[in-house]
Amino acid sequence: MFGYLQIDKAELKVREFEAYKSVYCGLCRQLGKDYSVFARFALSYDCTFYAVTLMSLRRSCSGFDDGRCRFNPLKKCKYARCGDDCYSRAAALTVITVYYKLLDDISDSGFFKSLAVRLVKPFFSHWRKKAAGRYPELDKTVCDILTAQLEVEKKDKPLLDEAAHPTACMLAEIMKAEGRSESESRVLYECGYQLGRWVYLMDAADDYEKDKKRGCFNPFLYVETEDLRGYMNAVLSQSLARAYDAYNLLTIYDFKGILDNMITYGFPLKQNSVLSVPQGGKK
C-alpha cells in the first residue's frame, strides 16, 4: 500500500503505543514466517492498520509476549498474541499489494528506471502466489482493482471520483468481508471505501509535483482552480469525515484507543504533513 494510515504518537497513551508496536512487530514476524526474512521489508503502516482492525473486530488478541527483534536481537520487544489468522491475512495482503504495485511501477517507467523493481519482482511474484493460494479472495480483489485502475487512468482526463473509485472499492471489499452481520458489513464497506479513496487521493497529492514534472498520470492535474492545495485539502477532508462517521457506527473492542487515535489524529496529521509542502517545493 502507501503508508498513510499512521498513528499520532504524541496523542497516544504509553500503553496504547506499546500495544501498537506489538502488533507491528507481530506482523513483521508473520511476514518472515509465512514468506521470507526479506518479505519483512514490505511491512507497512497500512497493513498494520488492517491487522489492528481485524484483531479488534474479532477480539482475537489474547495477550502479549516478550521477545527480541528479528532484525536486531539485542533489542527487546513485545509481540501481540493472535488467536486466529489476522496476522496471516495482513501478511498476505502486504505481499499481494506490493506485488501489484511493482507491476504498476514497471508499466509507468522505462526499462532502466524500473530496473531495481524488475530485480525484486520475482521474489514478490513467488510470495504473491503463495499468498493467493491461502487467500484467493484477497488476490482476486486486488488484481481486479488494478485492472480497473489501469483502465481508468488510460481515459482522457477522468474525473477525480472516477479515478479514486477502484482503489476505494478495493479497501471497501476487503473491510466488508469482516462484517459479522449485514448491517456491520455495510458500515465496514463505507468506512473502507472512504479510507481507500482518501489513501488514493493522498498518494496523488503527495506525488503531484513529481507526476507533473514527469508527465505521469495524476487526477489533480486536470483540476482547474487557483487554490489547488485548498481544493486537495477539502476533498481529502471530506473522505476522512465520511470515514469517521462510518467508523463511529462500529462496535470496536480491543485497541479502540489506537483506532480512535488513527482516524481522529493520525490520518489528519499525515494529511497536513503532505499538504504543508508548497507547490513546487521540496520535502
Contents of the next structure:
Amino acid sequence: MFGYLQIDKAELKVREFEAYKSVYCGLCRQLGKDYSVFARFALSYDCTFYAVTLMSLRRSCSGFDDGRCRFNPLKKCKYARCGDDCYSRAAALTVITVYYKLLDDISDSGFFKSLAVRLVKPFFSHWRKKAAGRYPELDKTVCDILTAQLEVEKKDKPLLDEAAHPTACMLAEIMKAEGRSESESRVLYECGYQLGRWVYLMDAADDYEKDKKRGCFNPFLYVETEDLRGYMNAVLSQSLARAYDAYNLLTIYDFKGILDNMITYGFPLKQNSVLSVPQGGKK
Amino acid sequence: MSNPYEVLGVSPGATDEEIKKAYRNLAKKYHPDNYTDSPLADVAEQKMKEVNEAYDEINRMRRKGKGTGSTGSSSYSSGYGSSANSKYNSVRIYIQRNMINEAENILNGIPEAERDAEWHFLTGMCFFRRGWNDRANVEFQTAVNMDPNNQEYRTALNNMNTQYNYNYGGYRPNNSYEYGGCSPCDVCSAMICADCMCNCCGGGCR
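Please supply the corresponding structure for the form predicted in complex with the partner chain (the preceding block corresponds to the form predicted on its own).
Now the full complex is given, and it begins with the chain already shown.
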C-alpha cells in the first residue's frame, strides 16, 4: 500500500529485528510460492506489519528455520515458521492491494506511466483472482473501499474525516476479523481504524506538494490554516494516540517488542520524516 | 478467573515489590483518564477490574498481614453525571452504550435554531466515537465557545489537545533537520587538521 507501517530499527533489540526480518523473508517466500517469483516484488512493509500482527494475535509462530535468500543465494536468512495461514493471508492482501492500486494509477497518471502500469496489470489481475478465490472477504473489503474512496474524491471539498474514512474502515475491518471476543474485536476495530486513518493522512501529507502542483485530489488542500505542517502533525499524532490507547488494551505475547516498537517509535519516526521534508517540494 | 500472576504479567516467584510495580504500571495503562470519551472506555474499565482483582488475589494468597491489600479499587463511574436533567438524556445514554446511529438520529432531528452548546458537544462526541477526530474537534470548540464556563466541554477539548501533542519526542516544527552530521569530507579534513597539529608539537603521525 504505502509503506508507512515500519519499525524503528535503532530502537529494536537485535533478536527482535531478526524475528521481524524472518517474517519479512517468510512473506516474500510465500508470495513466490502462492503466486509467482515476480509477485515477490510487491512485498511491502505494510503487509509485513499485517503478517506480524496476525502471527502475534494468533500466536502461530512456532520457531525459525534457516534458509537462503532467493535473490541473493550468498545471503543466509531465517524464515519464521507459521502453523496456520498468516502468511498466505498477508500475501493475498499484498497482491489484492497492489492490483487495486494499479487500477487507481492507470486512471490518474500520465501517458508513459500508465502504459507501464498497463503492462504489469494482467499479471496482477491473474494473481488477484487467485487471491480473491482464497480470501473473498479480503477482496471485497478492499474493493468496497476503493469505490467509496472514488466517491469521496468526487465530492466538492470533502472533509478530512470523510476522505480518510474508507481507508480507515479497510484496516478496521481487516483487523476486526481477528478478534476472538466481542470486546477484542471492538478494540481491534478502533486500533485499525485509527491506524488506517493515520496511513491515509500520512500519504496525503506526503503527496501534498505534488498534488498541489498537479491539481490532484488531496484532502489537505481544503484545510484553511496558517500552520499547515503543525496541523498535519496534530491530526496525525492524534490518530496515533488513539491507536496506541486501543493497542494498550490488547493482550500481546508474541512479537510484543516489535509491535511496541512500531507503535511507539517506528510510526512516529516515519511521521517526522515525512513532515520534516523541506517545504516547497521533495528533496 | 485466570491465573492472577498471568494477568499482571509476572512470574509466581516475583517479589512483592515486583508485583506492586507491575500492578502500578498496568493500573496506569488502563487508567480511566486515558479513555475518557473513548469508545473503548468500558473495555479499559473491565481490564482495570481484572488487574485489581488479580492484585487482590495475589495479596490474599500471600497472606500479607495487611489484609486484602488496599488497591484503591476503581471507584470510577463512567458516564456523564453532570447534567442529569438535560433534554439530551436519551442521547447521552445512547452514546454511553455506543449506539451512535441512534444518538445521531435524535441530534439531527433537532432544528438548527435550537442547537445549543450541549448539542454541539454531543455531536462532537458522536464524531469522536466514530473516529472522525477532526469534526469532533470543531464541534467541541463550538461548544466551548458558546458556553465557556462548562467544565465538561472544556475537558473534552483539552483531551483533544493532549492527543494532538502526542508525539513520542519526534517532530518539532522549529527544529527541522539541517542535514547535519559528518560527511566523509569532514572526516578527511579533520584528520588533516589533527595531523598538522601533531606535527607542530613535534610528534607527528607515524
